[in-house]
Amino acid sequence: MSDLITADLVDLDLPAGDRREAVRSLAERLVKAGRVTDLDQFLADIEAREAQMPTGLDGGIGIPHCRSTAVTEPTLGFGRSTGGVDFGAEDGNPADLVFLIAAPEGGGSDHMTVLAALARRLVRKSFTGELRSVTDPAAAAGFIAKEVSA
Amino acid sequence: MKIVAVTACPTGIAHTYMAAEALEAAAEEAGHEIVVETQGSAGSTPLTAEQLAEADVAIFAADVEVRDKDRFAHLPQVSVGVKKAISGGDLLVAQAEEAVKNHVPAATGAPAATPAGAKAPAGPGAASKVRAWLMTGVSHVIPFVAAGGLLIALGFALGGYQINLPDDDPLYKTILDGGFSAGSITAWGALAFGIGSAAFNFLVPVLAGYIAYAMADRPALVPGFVGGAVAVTTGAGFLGGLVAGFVAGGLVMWIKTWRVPRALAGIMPVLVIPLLSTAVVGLLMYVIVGRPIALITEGLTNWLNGLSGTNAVLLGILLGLMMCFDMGGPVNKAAYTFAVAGLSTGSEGALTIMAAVMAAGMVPPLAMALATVVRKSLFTDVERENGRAAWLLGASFISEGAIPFAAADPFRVIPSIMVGGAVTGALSMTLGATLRAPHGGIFVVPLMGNPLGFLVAVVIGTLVATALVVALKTFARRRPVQAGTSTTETVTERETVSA
């Protein structure tokens, strides 16, 4: 199993604006990396999850995510947007940190523990703080990979 | 303070764990101990019996149903959506403190230590797993029973007991096919009955489908549902549905362990597993389960026909036992068909048999409804909800109202209601109640001979069945599960995830 995230899955200059565009742009990176086999299917699954309840969290974080048959292995796409992308958080603030979490359908639980570990980090100020200040994609990917495997 | 918590969200990959982390941080901040059961896709380590017994309060942060919620019945509870826990873990912990202060312990007077062994499925033992699977099926089936059953009852109330007669070409179908006339009360009755029957047709498939789903996730839904539908077609009833659900779930569990080439892995959950498992379950349900059941029904009917002239009370006992065995399954059907077939002869004996059969068939839902009132603590929240609908279902002779209870705990519930049904059947025969209508429950009491005797028989049988089910559920409990091994598992699991 490869790392949850690599440098080419990081976009530190995600354009502000519509969440669908932000998700699509990150998802295209996942397709290019061979982690997602069918872009349209994947985006539909993401949208279905958003429709249940928006994934925006207080404090400028968006976590679009889904389990999808189009996903080959647990993968994280990370985007940072200076202008912010609205994920419908209750505090009304747009997200400057976007975590696109892709899980394979029917994956065994051992595959999923890495995503569980990631989710737990997302609520820690030290984790999100570091990602707000990091300066290049490789460092961001390295930091996340190290944190979730710790 | 010791807190136990469950977190769960629709996809089970993000919010479940974020909420767990936030709650753990908030509890630690406030100086409390907390154990969180994350019901997500990374597998969930169940809380141990010990943790449940020592806890002071339970927090549920979930957007989907918390599995096995009845484990927490002895605790004060705080329930919120999963996002509330992420953004306001500290507030939630404060609410939990408040809940502990205001909590009045359940009136059962059980000493503090009992809940652990008695109520908690506790630990990953096989029995508790089976129960958890069953309860998932049952909790999904209850709305179907309530909605369908009440609509059918309404159909009888508006359209009269003839609404589903004759068997081969029922009145309600004729009315619905012939154009609906809004001015006719009977037409509204036919409509309610038609919709209610449609809902009831889902009962066994939903039960089987969600048992399979609980065992092996989404790929198991198809074989479960289809196996349940075949159980309906072959007349195997809800017991056949239970078989279908467990077979489907087990089969998919096993297929999931196969090592398949990477290219094939992507289409396993959407194509290969549903196709293969459905074909196998369908075949089993038709050939291995269906055929013998048809033979059993036929054999029982012949046997009953050969019994004519037997002692009336014995026959009442026998029919009562049969009516309450499988609520709509083959045995129940044999007894019911035997009674209805006799009606055409119009003899006094046939009419007393019809009365006894209907009286006994009313006992299961009524007894379960009564039991949920007199001993609330023995039932889960959803069961208590179902208990409210069961009053009217029982009164309307819709025995299926007891299926959720019987499916959840067959070995204690079915014998109890069978004994109650036998008492009712015997009493109804002894008191000589007679009935010309094949259905209708309390709605046809005015048409009866000796209606008072009929009602007395129903009430006494209901009381007997209630007393038995309460006694069995109270005293014949599962053995407490050893908690030792699972505690260590919890610790290691939690270290790997959160360290």
Given for the second form:
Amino acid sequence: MSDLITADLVDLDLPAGDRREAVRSLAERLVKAGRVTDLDQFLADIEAREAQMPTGLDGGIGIPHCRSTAVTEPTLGFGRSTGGVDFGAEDGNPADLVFLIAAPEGGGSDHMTVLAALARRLVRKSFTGELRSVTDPAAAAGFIAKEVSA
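Cool, the form predicted together with its partner chain is there; where's the form predicted on its own?
What follows is just the one chain, with no partners and no other molecules.
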């Protein structure tokens, strides 16, 4: 299995505004990395999950995620948006930090493990603060990988 997140799966200048555009932008990175085989199927699966319940969290966080037959291995994409993206958080704030979690359809609990590890880190101001200030995609990927696997 490859690393969960790598520098090519990080976008520190994610487009602001439209949730679908932001998710597509990160999903395209997953396709280029060979971790998603069918962009349209993956986006449909993300959209179906989003329709069940918004994936925005208070404090400027978006965590779109799904299981999909189009995903080859558990993967985490990360994007930062200066203008913010509306993921339907209860506090009404747009997300400036977006984590795209992609899990294979038969991947068991992999994406839930990632989601849980991420959720534990997101309550720490030091974690979100580091991600809001990091300037290098490789540094962001290394930091996230270390924190989520810890």
